[in-house]
Each structure stands twice: as structure tokens, then as C-alpha cells.
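Here we start with a single chain on its own, the form predicted alone, put down as C-alpha cells.
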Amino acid sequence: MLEGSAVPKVRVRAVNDGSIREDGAYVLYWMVANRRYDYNYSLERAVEWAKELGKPLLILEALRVGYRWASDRLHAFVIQGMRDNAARLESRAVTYYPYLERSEGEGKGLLAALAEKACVVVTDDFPAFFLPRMISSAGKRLAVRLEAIDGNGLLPMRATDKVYARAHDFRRHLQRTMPDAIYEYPKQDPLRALELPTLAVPKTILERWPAASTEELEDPPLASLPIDHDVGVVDLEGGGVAGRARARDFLDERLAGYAEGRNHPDEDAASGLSPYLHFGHVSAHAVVRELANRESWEPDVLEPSSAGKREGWWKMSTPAEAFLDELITWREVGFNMCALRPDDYDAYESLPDWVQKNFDAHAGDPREHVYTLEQFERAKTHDEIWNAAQRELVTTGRMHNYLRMLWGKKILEWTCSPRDALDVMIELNNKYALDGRNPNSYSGIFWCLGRYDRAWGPERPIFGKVRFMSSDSTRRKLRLSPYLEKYGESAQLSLS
């Protein structure tokens, strides 16, 4: 069934052996990662099923409270996206059902109850944090077919069965395979001109699991929820509307200076898209398409290559190619790792053998400074630049990318062991960063410990042959004055 699907087969994964119920009441799209209505392969697949079966389409977007690091910050950002989805989908030929869990476990049974009357359930295939376990568990409980759709990046996660140890090798793989994959795009608007039967969420469902009201989506009841209220809401607005505006602003105003300025905190040259990509409010496909239009670029200029060069292969401008290397190569190499090493992508043991042996050889090296998690969290180190980066993370939910690398390297230097350093980095990043808990985020953390890198000389204490970074060299390389003034000692951290 569903012959001729526009969604590439490599992006469709059957989570269970459940059957398609042709006598079901609706098709259910369980939106968990691609929290958007445009450029969404999962939504497109659900629409295909609904049209094939002649059934209504019900979209469930739920937000639970019982996940690790749940906070006002993360909840607000997700709910702002739910608000945008509710407004956009109100007039479309689908039923949108936003659900906010008020207490831990309150939402238990909702998916199963909806699936009882579903013909088929479609969800998003996201390889990190608690989502893989949640989807796998759902697949075991549901009798109906559950499909997980990969809409994460331009290259499907399962287009290879190999974990790439270096970004250069992954780039070579991309350049060999992308000329074919670049022609496969999700529909910009899978709901355009869609005509389906109407549907109301059953009253028995709504009585037990009330839908979030318009007022709750506009002004979320965060204070009443059992989440971390010390990690506060930040100024950055979540949702597809804000995400698309951010993408347009970057391409209009900052892309031209991206290649030269992205490493300088004072330049504000970064795209700022990572939170929107993480929560699925913006699609990487949409960003690439908009960039291609502005560059007057067509994919037929691409030719397979094994060179793996950073510049020249895309045949775009230098700033555009620098941005694409971050958006595709460095972002998607993380998805490659998480998808193919699901059990230990975030574990110390996932580091390359040479890195682990290297750290073992330097396990006894003395540390001039050793800080506790609390001291790190409160930016109480001796280093002005490190403290500023930590304050930026705590107060804004973001950290400048170059300083994030220095931030991780110094944690390695100032903890008792690389394992302790990893624990500190994961805790602080996932607790405060809007783009934390993401494959790309784990790539950045583990890069600080040697993943995706090579051995460097000269061999140094603590680091051994793992790449070393210092605050002194950072100060010489980068333009930092306004940044340090903004996030210096006078910047207050509201930590209880």
C-alpha cells in the first residue's frame, strides 16, 4: 500500500509490525521532533496515508513534564511553537490537538487511546535524548502500524551504515552522495489544497486529556508545572514564525560576513538557527532552498567528488559554502553518530580508541585548577573569558560557537578526569542551552574531547595529543571587548 510515495523509502522506518487498519477513524501524526507544518516529511507521509485511505488527519503535538532538564526555558520555547502551529493549522483540512501535561505521568495513555481508533500512526525519527526510547516503547505497545520518518537533514540518516570518525571523511561521503539526495525535498506546504473528511477529537479523550487552550499557548502556565523554574525563559522567541524570520534576517544581513566573522563574538555573524533546527521549528531543507534561491544556484552543477574540500564543491559564494559546511557537514555528522550508535553516542566509551588511550596515559597529570560543577555553573573560575561564555549560556540559552569550544576544552583541563569533564559539559549544556540534547550539540561536546579530530603535537599535560586551546590565544585571535563587557562580572546569574 501507499505506492508512489513522495517520501524517500530510506527515510521511512517501520517501528513495529502492526498492520494498517483500513476501518480506522483517522490517520494519526504524532509530532515529536519536526514541530512544524512546512517542509516536513512526517506530515507529508501522514497526508499521503490520509488521502490513500480517505480518512481525516489528526495531529497530536504533546509536551510532557517528566523529562530530564525540563524547565521554563525549554517549555516556553516549545509552547511558542505549538502556538504558531495552532494558529496556522486552524484553517487547514486537519485536526490539530495540542496537549500540555500538567503533572508527571498525567499524559500516560493518551497516545494509546488515540491509536486505538487510528488507521496508522506516523511520527518523527529523531536519534537523540529520550525520543528513541519513547518511540521504541510506543511501537511495542501499539497494535497498529507505527512509522518513524527521518526529516532531520539533507542526507538521510540511514543512507550509510558507517559511523564516520572525522568530519573530513563524512564530508567526502556527502560529496559523493549529495548530488542525488539534493533533488529530494519535502513539500513546502504538504497541506496545500488538501481536502479530507472532518474530524473532532473524541469527547472521551478530551475529558481525560484536555487540549491546551489558545490562552495557555499564548501565556503558558509555567509556574504551575513541576519543572525547573530556576532556568528561566529567555528573550529568544520560539516557533516557526520567529525561526523563519531569523533565517531571513541571517541571509539578508549577516551571511555576507559569515566566513570571516563567525568566530568573532563581537561580529554577531552566526546564524542563530540551532535552537529552531533542534526543536524542528525550522527545516534545514527550507534554509538550503532559500539560500540556493538567493545564490541563483541549481543542483545540477554538483558533481560527485571524493576530495572532501571545504570550499568550491557547492559552487556557491564563499560565505554560503562556509555556512553550508556548518549546516550540513558538521550538523549531520552528529546525526550519523547518534543514529548508528544509539546506545552510547553520549558515553565516554564512544570516544575513539586513540583518545581513550591518550587520556589514560595522562590520568595522573596534576591540575593547577579544579572546579566543582557548582563553581562552573555559577561562572566562578579564574578565567574571565570562560566565565563570560558561561554567563552567556545561563542568561540567553546560547553560547558563541567558538567560545563553546574553548569552554569545553577548559572544563577538560579543570576537572579531575575526562569522564568528569564530560559529565559537567553535558549537564550544563543540556540544562541551559536551547539547542542542547541534540546530535549536533553532542558533537560539539565530544569534539572538545577529541572526537572528529586528529592527534596534535606537541604532547601536553592533561590533554596529551588532544587539541589544546587557551584563553590567551583566544584573546589574541578574537574581537571580544563588547562581548566581555556584556557578559563580564557585572552580568548577574539568577541561580538559586
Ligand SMILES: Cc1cc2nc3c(=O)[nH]c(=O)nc-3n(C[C@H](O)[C@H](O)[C@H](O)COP(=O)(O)OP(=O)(O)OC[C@H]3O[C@@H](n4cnc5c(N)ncnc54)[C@H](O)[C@@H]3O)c2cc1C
The other form holds:
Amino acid sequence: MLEGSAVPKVRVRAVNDGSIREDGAYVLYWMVANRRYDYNYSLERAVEWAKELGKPLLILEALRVGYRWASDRLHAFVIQGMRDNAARLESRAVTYYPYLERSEGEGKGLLAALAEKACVVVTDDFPAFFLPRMISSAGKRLAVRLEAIDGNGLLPMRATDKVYARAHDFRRHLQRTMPDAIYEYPKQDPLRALELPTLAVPKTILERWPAASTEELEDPPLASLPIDHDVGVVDLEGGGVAGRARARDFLDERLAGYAEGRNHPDEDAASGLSPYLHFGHVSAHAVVRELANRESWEPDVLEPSSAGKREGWWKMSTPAEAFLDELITWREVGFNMCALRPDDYDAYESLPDWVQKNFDAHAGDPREHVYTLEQFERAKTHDEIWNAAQRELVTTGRMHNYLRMLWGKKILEWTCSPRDALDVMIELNNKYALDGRNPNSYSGIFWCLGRYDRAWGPERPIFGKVRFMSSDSTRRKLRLSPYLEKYGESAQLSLS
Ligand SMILES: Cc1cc2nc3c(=O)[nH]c(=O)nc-3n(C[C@H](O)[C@H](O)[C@H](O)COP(=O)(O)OP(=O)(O)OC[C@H]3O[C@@H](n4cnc5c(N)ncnc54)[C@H](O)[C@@H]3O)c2cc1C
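Here we have the form predicted alone; I need the corresponding form predicted in complex with the ligand.
Every component of the complex follows; first up is the chain already shown.
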């Protein structure tokens, strides 16, 4: 069974117990989360199978319409990625089949029809939103083997069975295991010098599920799709080409100011990579390698440690270490939670006991301001900074990291209960943010409610011992005047 695979076993999950069909016509890679052709373990695994079996490799990248929060904004970003994939894969020894669903349910049956002739189906293991359900139900329906490959982060999600309750504990785990894990790296170009038999997508399939044309990928027919047109397309271009350019620009021009500037909304100090990481257009492995090259860094300097220190362990420059702490520790602790608690990572009950008891004790506290979802959505609170952050989210699909924390804390303060706050945060974050619907959406939102944090004093109304944040101190501490001007009252909210 694929002896000598370069994809670490711990990243390979058999979704069903279907068998390998050696007389199948091709190997099928069903690309659902790692929407890229470089540093992609799933693609690498599919290539290994195709080579082993001497079969063509067919890559299906599909985009459904019938999922919650589907909108022009999200579709445009994903389709820009499909356009890049189509352009790159055209000259490779694989068949790329981009499919855009036009009406709800139209794509039903496509995977099963392709799988009927497949030797094996490989897909991406992504632990949040509708993807785990979709993959598990595909596993039940397919007779052929379905493998889900974890290409999400530097540490495999299933290398531990412990759910980490604090970033500090996860950092310690990381510092113990990374010195080995860092040597396991996906290939930069798994298709390089690849020779495989080729094939055309079967005609009967294309008649029923036509492939998206180059024109459609360039200029997608968004208006004709049954998706939310009020959440409009934003300036940020999706896809691996734009994502890699952004990573290079950040590492070359802005990394030096990252540690100091990241908290200030007026500085463009952060990488802006989260939408590309979310849709798999850019791989975290690729970013770490680029960073390591610029730092002239070699992995053999790493030594296992249980100290969990935030600085100094990587033996890189201060800004590089600050960046890695976000890109690896904070990003991957979210994947740890979603992968190991698939049934409740997004439920209020997943909050630590002390937090739930704390909120129970403050359930009856008077609330000076209470807003409805609609008031929040339209940035109609009394607070200038909060409204500006919300307008940034609605108009650009992004929100500055520091303000995102304040945004969530204030929703907790201005709703009737922490459960209501959770619902409002999930709805607005996942609807408008390009990087929403990600394990880190839930880490960030639940962080505002106390996950990954400790108890803080003094005990306050509504928050109890959960960390409090205030707009006044934000205004005092941060450089944000141009930000407030840009996203002030006059910023157009494109809400109908
Ligand atoms: C209420 C709230 C909601 C959030 N929702 C999301 C979300 O939907 N999607 C999302 O990816 N992140 C979310 N975050 C985390 C964080 O705000 C973003 O990851 C970060 O702002 C993205 O900007 P960047 O790519 O420029 O980050 P950078 O500072 O350049 O960091 C590099 C990468 O590290 C990861 N990262 C950075 N900060 C965090 C963090 N605090 N937690 C987890 N990972 C982090 C991201 O993958 C990010 O792209 C949320 C935080 C809060 C408080």
C-alpha cells in the first residue's frame, strides 16, 4: 500500500475502508481546501498513487453554491485561485477539472460519478466548517478508498491526541516536537518532471457537469449564481500568484517592523496572509521556508525544549520569531482544537468550565448598551472605533488584528448574554471576513470569551474575570487616526 510514501503517515487519514481499484482509469485528487499546486501534501500523495499505479491524475477543484455565507466576495476570491491553478496546471502532466456549481444541488453526484472510475480518491483534511461533514459523507458513499491528507500546518494535526487549552502549553508541545517535524516538508513542486499517462475528462461527465471555461474563471458569472450578492467583491485578489507575491512583499519590506507595528491600525505591518492561508492558496510551509531563507536559517539549530518561551527558541531575528509565533503557535492551536473536538469546537459549551461558571455568575449584570445583530452589522453602535472596525470588515473583508480583539470583547459587553455574543461574532466574522470559517475564526472568537486565556482581575461587570478591553485605552495606546478617518461614518457600507 504505497510503500515509501514521502507523505508522513500521521498526515494520512483513511476516511473509509474502500479498496484500491487497480484497474481504475485514473487517480482522483478532490481539491477542497489546499487549493494550490505547490507545497501540497495531498497533491503529492495523489501523484505518488498515480506513479505507483501507472495511471493518469485527475484533479477536481469544485466550488459549490449551497453553503452558508456563500457570497460574491468568497466566490470571487476562490475562483481567482482556480484561474491560477488552471493556468499553471495546463502545461503539466495532469488533468485539471475546475467546476463551478450554477444552482444548488447541481453538482450533486459529480464526485461519485468520477470516483466510479477512480483507483483511489485523495482529498484535503480540513477540520472546520462544512468540510469535515462533506468528506465523511463522501467516504460513506464511495466504494473506492478515500484518503484525507493533512497539509494544514507545520505540525500534523493528529501527531497529538491532547487538546491544548492554552497557547503556552501548545508552544511547549511545539518546541518539543518541531525539531523532528521540521524535516518533514512537502515538495515545493510535486509535479516537476512528472511523467504520467494523460486523459480527458469523460464526455458523459462534462455533458452533465461542464468544466468552468477560461473566460468564466477570468470573469466569473457571479450575478447569475444563487449566492449573497450583498457581500460584494473586494479589492484583494485571491489565488496563489497574488498570495505568494504578498508573502514575498511582507517578508522583504515589512517583516522588520512586524513585532512593533502589528498592533497599530495605521501601520500596514502584518502579513495579510490569512485569506490565502484559509483558502489554501498559500501554504504555511512555503512561508516558513521563504522566511528561513531570508534569515539564513537552518533547522539543525533547533533543540527540543519544554520551556515554551515566546522568544529565542527559533534562533531567528525578533520580528521573525514574533511572526512565527502567530503563524505556527496561534494558527495551529486552532487546528488542534477543531481536529480533536470536531463535534463542539464551535459550541458555547466548549468554553473552559471556569469561564462558563464565571459568565453564569454575571448573567444578571445590567448591560448599559445592547445592540441587535442588525445594528452591529450596520456599524450603528455608540463607539467610533468599534464602528470603524466593523466598516473595515464589511467593506474590505478584513479587520485589523488588534481591533478584531476589541470588536469581539465589545460584542460580549453589548449583547444580552455570552451565547448571543458568540452567535453575533460567528455570523459577522464568517459572513464578511475572507479568512472566516477557519479554525482560527473560532480561536479568535472564543478567545474573546476566555478560551486560551487565564482569569484576570479586577472582576468586572458582565466579563467577570474574563479579560476586558476598552476602546478608550485602545485609542490611547494605538496609532489609529488615519484609520478612523478611512473607516469613519463616511465609509460606504454596501449593505442593501
Ligand atoms: C474575534 C476574532 C476573530 C478572528 N477571526 C479570524 C478568522 O476568521 N480567520 C483567521 O485566520 N484568523 C482570525 N483571527 C485571528 C487573527 O486576528 C488573524 O489571523 C490575523 O489578524 C490575520 O491577519 P494577518 O494574516 O495579517 O496576520 P499576521 O499577524 O501576519 O500573522 C500571520 C498568520 O498567523 C496566523 N495568526 C495571526 N494571529 C493569529 C491569532 N490571533 N490566532 C490565530 N492565528 C493567528 C494567521 O494565519 C495569520 O495569517 C481572529 C481573531 C479575533 C480576535
